[in-house]
Structure formats: C-alpha cells, structure tokens
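What follows is one chain in structure tokens, specifically the form predicted on its own.
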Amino acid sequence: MVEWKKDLGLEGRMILTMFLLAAVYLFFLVFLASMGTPQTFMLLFIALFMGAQYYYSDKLVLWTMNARLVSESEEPKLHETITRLCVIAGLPKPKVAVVDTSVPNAFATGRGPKNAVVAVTTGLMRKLDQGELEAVLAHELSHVKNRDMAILTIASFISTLAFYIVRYSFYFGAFGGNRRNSNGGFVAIWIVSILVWIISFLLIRALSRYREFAADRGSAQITGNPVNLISALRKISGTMANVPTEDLRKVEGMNAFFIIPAVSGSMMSLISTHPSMEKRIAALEKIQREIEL
C-alpha cells in the first residue's frame, strides 16, 4: 500500500477555510438565537434534508447521470485496473458505473469507502490510454480516501439552513418568529442569511477547490506518475470543445463531480468548484519534479 503523504500548505488551506467555515455558522446560530428566532425546527428539517442527500447521494447520482453498474464480466479489463489501483491506495474495491455519453468525464460518488461508486463515461474510456485512465480512476479514487463527499456535505449544512431561510422566510414570515420578529426583525434575518450563503459558498467552493487538489496529488501518489494525469486532464479538456453543447448542458449540473467541470467559465474562478487547469497541472508538476528528487 502506498504511503499516503500530506501537503502542509494544502492542508493548512483546508484547515483555515473549514475554522473560517465554523466561525461563519457559529454567528449565524448566535444571531437567530438573539433574535428569537425558533431552530429546532429548523435544523431537525435541514438534518432530516442533509441526512437523506448523504445517505442516498450515491443513488440519486447514478440516477441524474443515467450511469448504469457494471460487473466484472461487462468491463473485465475497468474492474482490474480499480481492483489493482485500490490495492496501492488501501482501499476496498467501489462500484464500478458507466455512463453511455460522449462527454469524457469520471466521477465517484457515495458517503464512504465502504459503499463508494466510481464511474466513468464511455467518451472517457474511448479517449485515454490506459496509463491516463488509471491516472484518472486513482484520482476518483482518492476523493473516496479523503470522504470529500461526507466532508462537503457537513460543510453544506448550516448554508443550506440560511439558503432555506432566504428562500421561504418571506412566505412563513421567518417561520413563526416572535412580536420582535413580525415587527421587521426579521427582514434583519433574511439580509444576514443572504450574506451567511454568500461567504459560505464561497468557502465551501474555495474548499471544494482544495479537495480537487488533494485528489490530483492523491492520483499522483497511487500511480506514481503524475505526468499520465496531466496527459489527461489536458486531453479531456481538450475534448470538450467537442462535444455537442446539448450533451454538456445535460451534464452541467453533475459539474462538482466531474475531475474536470462540463461547463465552465472565464468568471467562474472564485465560484468554481475545481481550480484552473492551469493550476492543477502547475501543481502536478511540482509533484512530478519532487518524485524526480
């Protein structure tokens, strides 16, 4: 098994966004109990929401992209790259999916190592050689290692709370709040949700972000070669320009997904949820040059 090595600046990053994350929500929290505003309500209904979005993601995932499990005898030589590559990680071998679209792209999904799902789209598999695949499944693979899903979805919590109170406050009039609150108070609530959503999607974005790079580092580590990631990453962005903007608009919603976004923007980098391509491939060369020390 491949010794899981940590980037401490990388690491730190993600540290600070998650305490910067915690000091957002633990004002918000505050702020609604100043204000009288009820929250067992609330956060049993956003519980209830975020439990069910983390337990049965994986299913609703397969479901939006239409991906369809595979056994061994359907996809021997896919299901013997992520047994071999599992070996080298540490980790029990996921589900194995296929999406039938022309899109070339790669996702895993599921809250744990234990019931993950990695899949892949044919237009991936008709694109790579077998050295840039592996590099891609490794990649996939070490978001299972790292549980980004279960990790992202905790950081989601207390923002889909204050989403939830900016969308339906108006119409429940900041649901049942006190005199204080049907005197104006809590027009004071929805203002301070809307900027509570504001900083903590872009943190949880920024975080999203950091995710992406461990896992290209991740890649790195189990493959031992950097370079068939970056071969890929560069292919498959390439590819995209080809691809039927109706079959990438089908696709856009899986974006934080995907190891590269189906739709993407020039505006998109502070929004983003994976770093410029520019990045992860200056980053995996660095990665690269410290193997070749």
Second form
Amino acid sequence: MVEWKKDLGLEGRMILTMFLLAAVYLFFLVFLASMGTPQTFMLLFIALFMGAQYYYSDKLVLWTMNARLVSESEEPKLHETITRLCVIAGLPKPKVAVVDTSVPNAFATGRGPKNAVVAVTTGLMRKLDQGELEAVLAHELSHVKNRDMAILTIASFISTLAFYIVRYSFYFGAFGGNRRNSNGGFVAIWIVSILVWIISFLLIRALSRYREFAADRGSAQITGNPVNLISALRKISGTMANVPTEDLRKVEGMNAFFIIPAVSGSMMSLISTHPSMEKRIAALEKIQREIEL
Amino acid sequence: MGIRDMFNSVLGRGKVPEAKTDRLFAISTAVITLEMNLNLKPSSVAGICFKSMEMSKYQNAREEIEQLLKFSTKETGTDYNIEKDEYNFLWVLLKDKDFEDLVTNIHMISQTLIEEGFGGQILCAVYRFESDGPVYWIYNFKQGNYYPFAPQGKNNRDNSMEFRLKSLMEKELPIEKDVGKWYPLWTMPF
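Next block: the form predicted together with the partner chain, after the form predicted on its own:
Next comes the full complex, this chain leading.
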C-alpha cells in the first residue's frame, strides 16, 4: 500500500505566508484610509487592470512567449502524453502549445483548469526522455490543478497598488492631495507604500516557491515516479547553465511560470520565484523515501 | 468548484482522484443490446491500461496481479498477456469468448491495483467490438463512466457512429456526458 503523506510543514508555511500577506495588506488599506487617500478609485483601476491581465493570461503569455498552439495531428505524442496525465489527474485537457527554442523549458498558464494552456519548448522535447517529459508536464498540470495563476494574481493585488503609489505618486503631487494637505502626510504614504511593497514582494516570492514545491509533489503523485522529475530537473538545469543568456533575457518576466527559472545565479534565494535545485531535489527524494519505505 | 476543492487548491494539495469501479459491470448487460439491436459484436478482447512505475511496491503489486491472473484465467479459460506501450503504460490484454469473464478479470485487476494504492494510476479499461471497423467502449475510472471510440484511419474518428451509440445506449450504460472527455487512444494495442 502506497501512502501519500501530506507535507504539513509546507502547507503550514503556505498558510502563514498568506496570512502575513493579508495582514500587511489590511494594515496598508487601513493606513491609506486614515491618511484620507482616495483609494476606491485606485483599487478599481488596479482590479480592472489585473483582472484583464488575468482573464487574458492564456493569450497574453502565449503571445509574449512566442508559443503557438499545436493540434493533435502536429504533435500526436505530446498530446497523447498530456491526455493520459489529465485522465490520471482528473483534469480537463488543456490546450497544448510549443515554443521553438533549444532552451529546454515548460510552463502553464490560463485562469483555471478549463482555460489552461500547457506549453513546452522544442528543446525540452528533444532533451528529455518520455518519463522525464511526463514528469515535467505533470508538474505543469499540478500548477493548473492548484490554480497557481489565480492564487498568485490575488496575492499580488494590493502589492501592485503599493507599487503604483511608489512609482507614480510624484506625478500626481500628493496623491489625492490629502485633506490635511501637508507634505508630511505625503512622505509618510510614500514610505509606508515602499515598505509594504518590499515586504509583500518578499512574501509573494516565498509563496511562489512553496507553490513550486507543491507542484513538484503533485507531479510525483500523478506519475508515481519522483525520480523522473529529479532527472528532468538535473538535465534542464544542466543545459540552462550552458546556454547564452541573450535570448533568455527576453523571458525574464516569465520566470514565475517556468519549471526552471530562465534567469538565475546572481539572484538571492530570498527573491527567487523558484526554490534552489538542491532543495527541490531533496524534497523529491524525501517523497521517494516516503512512498517506498 | 466545491469548498473542498477550493481548500485543496489554496493549500496546493492537488490530489489524484481515486478509481471508481462500481459502474464497470454495466457493460456486461449492455453487451446484449449492443449485439442484438446495434449489430456491434464483441470481439472477445479487452484490456486494462495503467501507469508503469519504478517503485518496489509497484513491482510487488504487479507480481500479485500476475499471480492472480494465472489463477483466475485458468478457471475462466481466458488468455492474457502483458505489454508496455510507447508511453510506458502497461496493458493487460485479455482474450475470452465469454464476455462476462473479460469483465470479471478486468475488475479483479483494477481492484488489486486499488488495494495496493495504485488506483489513481489506472488509465482506462477498453472493450473492443466489431462493426464495419473496430469500435471501442472505454471505461474511465476517474469519472466512473463509459464512452465510445470509433477510430477511422490514423487520427480520425467516426463521430456520427459515436453519437449514435451514445443516444441509443444512454439508458443502459453510464456514458460520459462531457464529450470533451471522450479522449481517443490512437495507439490501441488490440
């Protein structure tokens, strides 16, 4: 009998992060209200902006990534592999896209399981064997199943508000010219916004890393083979280190959605969207032990 | 989406749904209607497909299935063989003139996998019928439903035939309502 234990530590850290984020946001909104900043308009504006971004995420990401949707007759094997994994995971089948680049990578996007797109690069299909490809696809399908796109969009909502205040408040003068009409109030709003933005940024990045661990777990559970994901991660990161960075720079903004971040190295572990390779492999090895022993 | 699903999503706990075998047997009564009224003859072959894994516990489960198969097929006079397809999935292929025996053996295999903790990794069970060409009834263990699959050539399917089968068999067979889940299996090993 195979037992899939829950990772209570991981779930606990996730809840704590979300809780802290909510607390920071609540504080920020109360603070803005107390300063007399007209936030309803700004919130509406950002909600509209992020809503659109979220709603069109599938098309938007495919477009920025230069990915093209492929039909079943174009990529029969890729389609069939994804179909089989979806049957096992109990997910509706997503659209399938391919990016023409030798850089091995994969990502998933879309606002929910019914509108999801899973994309792989041609380099990934060339580099990995069937088992490894399956593991990577199962990781992406787990992102879809866990609704990571929605969760990270919601998590970064107020953070975006803080960012806009930091970025644009100078243009608008005292940002709504608070009723007290003092420069002190303006500076305070600016400083608090910057702090909120930095703290929430770190928390969102932490959440993003926990979601990666969760997707790795999901992959192991769907395929029943944690080792396949380990060898896929090793292979991908091995190649990532050797490719020139020029064509990678374009995709920097997409990092959070990749199986392996395209840009890394100099980045500190604190602000990375992904946990380090060693930590991911260690976590997968632990799962392997749990189910085997 | 239910509260429970929402909760699991938020915790990143995306679970693999368990296999449902309760409606697997519905095919054994439906087969009479299929043969009498629709002229779909059972071709006395069936198969069950599940993921192959590199886990010692899985190897044990597989050995147990083989033991049970040896035993039960001797009793029912069923031929069987096990093969791996190009996606690294395992097929247990069964051959028997008696349709009931095919269903019993498929149920036995799925039950063993579930008991060993691999129910989540069962892909489907397939029964082959003959009309002008092959017509398959595929049982999806996650949904606990059947759906028809009538391939034509390499990657075409006879949709009108499939829809006809759905409307005619709906009362007798639990058929998947969402046509988007009628997944084809182009590389059927039989």
